[in-house]
Amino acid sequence: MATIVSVLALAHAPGATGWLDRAPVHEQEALIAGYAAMAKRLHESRPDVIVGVANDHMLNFSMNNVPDWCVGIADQWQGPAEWFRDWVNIAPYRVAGHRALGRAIVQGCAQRGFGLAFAEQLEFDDNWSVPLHFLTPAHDIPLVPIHMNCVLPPMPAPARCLAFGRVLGEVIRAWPSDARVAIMATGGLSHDPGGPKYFEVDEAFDRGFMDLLAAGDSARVEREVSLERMMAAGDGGTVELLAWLVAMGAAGDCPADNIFYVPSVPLRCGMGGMAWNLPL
């Protein structure tokens, strides 16, 4: 059976690559060091494939037909989408997919009560381009992207995201393969692109959210995390943290390490990353 060797969650804010030089030097250095530490945690686990979960940013789906989750099942992906290339300041890249694992996720989740959309064509923006730039700059680890709805109501509730994460972890562990699998959730933290809090970062919310997840108590997370609280911290983007709840569900009730956090107003986002301490 496959083994989940690491579970990570981190920000994918485009400012980290697109206009990093606008941040103070100490923020630039903290971000670069933080992403490097996340990359170290990932590579130390020696994954054969990454299963990613991230907000779609309404790039791939019609507004009247947005799935909660859509699994990419192609053999290869490319990014960034042309419109986003200058914005994220990342050169075009290609990364292998993993059709067998993608299909196994779709089939296994359906058998456990989660009917997922799937696609062979998905465009990438900062959701994958930014974290892959920092964590796997050679783009040499295959990726199964799972695009999720964190934008258009009705969005999946926090409890539903935790439940999906538990099922996703169960399906991956039941996959008849000796593959080493990493789960990487991307998005957040507090930001409100183009909204009334565009020039604000809710540091208290961000740190509280990360500390809550790091404690490893999913029942408490279900009680205390709500869509309303996320939107209060930044209506236009903070709900991307639903992807982090999927990661927590897949990791199980185990503690996590908060690897870094930088509340950067010039980059228009609270940015951080964490890694769960999986049982041996």
Given for the second form:
Amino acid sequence: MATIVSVLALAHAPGATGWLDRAPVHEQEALIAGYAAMAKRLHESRPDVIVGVANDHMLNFSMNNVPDWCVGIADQWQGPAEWFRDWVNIAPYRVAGHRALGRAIVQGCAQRGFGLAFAEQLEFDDNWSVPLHFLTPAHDIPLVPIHMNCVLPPMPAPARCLAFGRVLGEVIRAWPSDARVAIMATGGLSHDPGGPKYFEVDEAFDRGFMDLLAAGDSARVEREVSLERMMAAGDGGTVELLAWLVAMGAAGDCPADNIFYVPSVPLRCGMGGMAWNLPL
Amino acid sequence: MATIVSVLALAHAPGATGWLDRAPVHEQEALIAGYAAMAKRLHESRPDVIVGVANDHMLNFSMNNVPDWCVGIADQWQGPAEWFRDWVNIAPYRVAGHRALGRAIVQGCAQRGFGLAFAEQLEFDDNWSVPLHFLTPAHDIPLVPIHMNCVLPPMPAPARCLAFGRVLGEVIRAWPSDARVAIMATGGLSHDPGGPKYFEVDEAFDRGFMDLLAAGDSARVEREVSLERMMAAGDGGTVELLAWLVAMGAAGDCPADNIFYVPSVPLRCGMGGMAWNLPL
Amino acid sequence: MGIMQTDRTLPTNRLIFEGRRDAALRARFGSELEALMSEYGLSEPEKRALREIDIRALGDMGVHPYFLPQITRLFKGAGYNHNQSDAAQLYARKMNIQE
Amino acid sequence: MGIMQTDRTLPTNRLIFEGRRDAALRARFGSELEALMSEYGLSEPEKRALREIDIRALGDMGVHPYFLPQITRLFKGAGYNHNQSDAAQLYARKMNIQE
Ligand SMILES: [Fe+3]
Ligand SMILES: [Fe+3]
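Taking the form predicted alone as the starting point, write out the structure of the form predicted in complex with its partner chain.
Now the complete complex, all chains and molecules, led by this one.
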């Protein structure tokens, strides 16, 4: 059976690669150090494959049929999608996929009550391009990308995201393989692309959210995190922290470390990352 | 505000038009009389538009992204889809759509927590072709088809179908129009296309189901109808009675009349229909 | 078998899904089945089962049950599909059930 | 405005969705906007608002907020999208908010 060797969650906002030089030097340094610390946590866990969970940003799923979650099952991925290259300022890259694990996730989740979409082709924007740039710049760890709907109402509620994460973890652990699997949620923290808080960051919300998750009590998270509260902190973007709840569900109720946090108005996003302390 | 003037539910199995002559004469007569009685209920309500709810039969939505419900918003529809013409033995027909109502349903349901897919093109098989052949042979009442996932697990549970029906009814009644709207669910009753009960009909289940719905107590329906029970009566087909639960939700808790029931092994389906007695 | 065992990602499910929607593809079921199965990435066991219209094996591999009689109709014709029709009888025989 | 007011079926949402995925379509935003808007079935109010990059009006009609700064980038360029960039400043001005 496969082993989940690390569970991480981190921001993916495009400014981190697209216009980092426009942030004050102390923000730049904190961000670079923060991503480096996240990379260290990932690599110390020696993963064979990464299962990612992130906002689709309405890039692959037109509003005519938006799934809550879609698993990429292709053998190979490439990014960034053409129009996003200038924006994220990242050169074209390829990264292997993992068809067997992708298919196992679709099948196992269906039998446990989650009907996931799946795809052979998915365009990547900042959701994977930015975190992979910092965490696996050689793009040498296969990725099973799970794109989710974080921003087109109705989104899956926090409790449902936690429940999906639990099932995802169960399915991965039941997968007949000796693979070491990392789970990486990307997105958030507070930001509001296209909304009235486009040029604001909600530091109090972000720190409270990270502290809440770090405590490792999912029942409390279900009580205290609501879509309404997330939307109030930026309805076009903050809600992609739903992906972090999937990660928490997969980790189980164990505490996590807050690795870094940089509230950056020049990057138009609260930038941060955390890593769960999985039971050995 | 629009008015819901009738709510109907009836079987759509292809044998009714495809090979009715292979059924005993008493079945043929009961079926023809039954559909005629359903047509009478529909036309007496003088609808301007029909909102239909039926199994998509995995015809329009590939397993890679299956919505629970998809609303057809086109101005015009045609059927039967080419490969199904011989099967249902129905000549090509056209029927008007109703874009404004289709769009209002998508928008109103999204704001009430149901994220519906929508489509400009939908292939029709027996789901609409058979009931329209009997109820509106001139195809002269515009149709808003809502295709649903009844057979690819996980399907929406009975309680969710009832809840969707309630919201659908609310959205239609809130639609700013003086239109008279009929709701027509199609599908069922017991049948098992592709399963071990392909050549069986479960009359006891069917009569129990119709009596239960006719009593008009949705709380009792939620308690007594389960996916498991429906699947036990034919897992490839009986589950499309979920569409009848949507109709019941839209009707509200009022009693219904069982109009006809013919358990037909030659048609490989329990054939029946009911009509709700809406409060005036 | 049964709908709960459906394998959504099984290539045969995509082939059958598309075959019902596309007349050109359907024509190839008769004339170019081998090429078609390779294009859709069917595994060897899937190919064998489809070649032999072994619908029980297809069901066991995760083809949706609703597609199984449609497969017999793709090969035997969809019209006048009563219980004694070629398509329905092929289904009954392969599944070893009686009408 | 806000994500809760999104109109999923609004033609402009489909045009922006596809514009980000299709370079040929994107090129036509500059050269053939009128034809493009007609092909996609935009209403007259949608056409006026997109022509004038009136993103507040577009938001009020149900364009998803996430698409709004993307519209400014479709017209003004997506690269080096910092707060003083043409695209971000156009957004700020049209929405009457300050960086
Ligand atoms: Fe994002
Ligand atoms: Fe059916």
